[in-house]
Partner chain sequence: MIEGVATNPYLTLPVTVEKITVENDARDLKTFRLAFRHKADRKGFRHECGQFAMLSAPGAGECPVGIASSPTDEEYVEFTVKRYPTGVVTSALHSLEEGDRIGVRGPYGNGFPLAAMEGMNIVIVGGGFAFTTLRATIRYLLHERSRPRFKKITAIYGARSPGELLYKEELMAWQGSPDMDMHVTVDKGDKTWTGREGFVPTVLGEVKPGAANAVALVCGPPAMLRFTMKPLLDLGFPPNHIITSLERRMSCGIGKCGRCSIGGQYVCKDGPVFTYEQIMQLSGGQF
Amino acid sequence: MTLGAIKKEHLGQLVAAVGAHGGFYGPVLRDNDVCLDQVQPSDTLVLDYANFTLPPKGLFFPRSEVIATHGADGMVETPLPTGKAVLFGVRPCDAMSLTYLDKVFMEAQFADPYYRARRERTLTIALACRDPAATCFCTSVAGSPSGQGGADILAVDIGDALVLESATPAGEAFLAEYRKLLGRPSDNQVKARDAQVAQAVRKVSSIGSDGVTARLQASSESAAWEELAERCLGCGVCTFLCPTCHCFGLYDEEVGPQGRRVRAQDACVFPAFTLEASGHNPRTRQGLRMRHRVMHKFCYTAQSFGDIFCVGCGRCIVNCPANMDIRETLTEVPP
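Would you give me the structure of the chain only, in the form predicted alone?
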């Protein structure tokens, strides 16, 4: 474990130093909203935010991307991404979500070369939560507002400075490389960090998720799914904003005499997602689609990967146009 500290007023120097060797992505203001984007020289890092609307998965698993083109010379694969990048300021829940996506795109039988290339070239610095939102429930799904899972470095905001702690060898190497900008924290700064961490944990609500996988498995035939689905619009907001949802489709498109193969994010809540070429659809009702999404996140991934694919970020709660709450769903569906 290596510790470091940097005054907030000196963050611009770190951004410039890192940016000279690769991309630096962090929380910046875009159209009156704080989002994760490549930091430009005119940008100022924003640290007092709840979370980004869009999760960081889009940097590794884009909404859509061309993976190959084809024409008279045959099919040509898109070159793999190159160059290093630093991802700064993601919340611990989002950093943890990357470990789940890793299981799908890097550790599974069919590893994804594009996702792997982006992940392996990126160092992630998580920023611990100071004031978790009322919709956050990370501690109920094996997370923490100061968790280090998926992060190479954890930064804690203590007011006028950030205290950093390495979580991986890559994080230690980063702190060593920029040690001239990152001084060692004082004892008082370390105490302030520990107090801040403890305070944030106390603010997170709990949903009592013990045994949720077994309970949901027993509820597959419950009529409650159809009742809940009467409120669901099937818009897909919850899936596209979820940091761990990873459904996608592959499409061949013609562009004049050329063609291209595109991978695009998809959602299991859409009727066409399971529509077969024969015209048969095994999930014709919204209740079946809603059940599948919840079961996949809390049951099927636990069976396949050993983890519930929910990090408690609350995006699906905050942004649902029908005011549906996944925490209520987990308690309203009886076994």
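Would you generate the structure of this protein in the form predicted in complex with its partner chain, following the form predicted alone above?
Below you will find a single chain and nothing else.
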């Protein structure tokens, strides 16, 4: 574990220094919204946001991408990104989500080369939360507003400066490489950081999700799923914005003489997702689809990977046009 510190006014120098060797992705304004994007020389980093509307998964697993073109004698892979990149400013919940996606996309038997290339070139600096939103519940799902899971470095905002702490050897090497810009924090700065961390965690409310996996499992035949789903429009917002949802489809398109293969995010809340050519559909009703989405996150991944695939970011709560609230779903579905 190594510490570092940087005055906020010097962040631009860090961006420039890192940017000279590769890409620097951080919180910047795009169309009046704070987004994670590649930082341009004209950009200033923005540090006061609860979280981004879009989760970081799109940087590694884009909404849609051409993965290969059809050649005369087989397929030609789209070149994979090379060079180093730094991802700065993801919230700890979202950094954690990347470790879950890793378990899907980087498992040994069939590693996903596109996701892997982007993940392996990226150093992640998470930014701890000062003011968690009312919809945040990371502490109920193995997280914390200053959690280090999925981050190489955790940065804590103490007002005029950030205090950094490495969480992995790669993070330690980064602090060493940029030591000139990232000095060592004073004792007072470390104290301020610890106070900051302690106050933030008290602001996150617990949703009482203890034993949720077993409870949901027992609820799989409950009529409550159909009742809950009556409100759901099946729009897919909750899945597209969820940092851990990773459903997708592969499509072949005829474009140009050879055609190409596209991979695009998809969502289990759509009826066509499971519709078979014969007309048979194993999940015909919205209740079955909603149950699947919730069970996948809170039961199936707990069984297959040992983790609940929800990081408590609250995006599905904030953005649902029908005011569905996963916190209520988890407590309302009776065993």
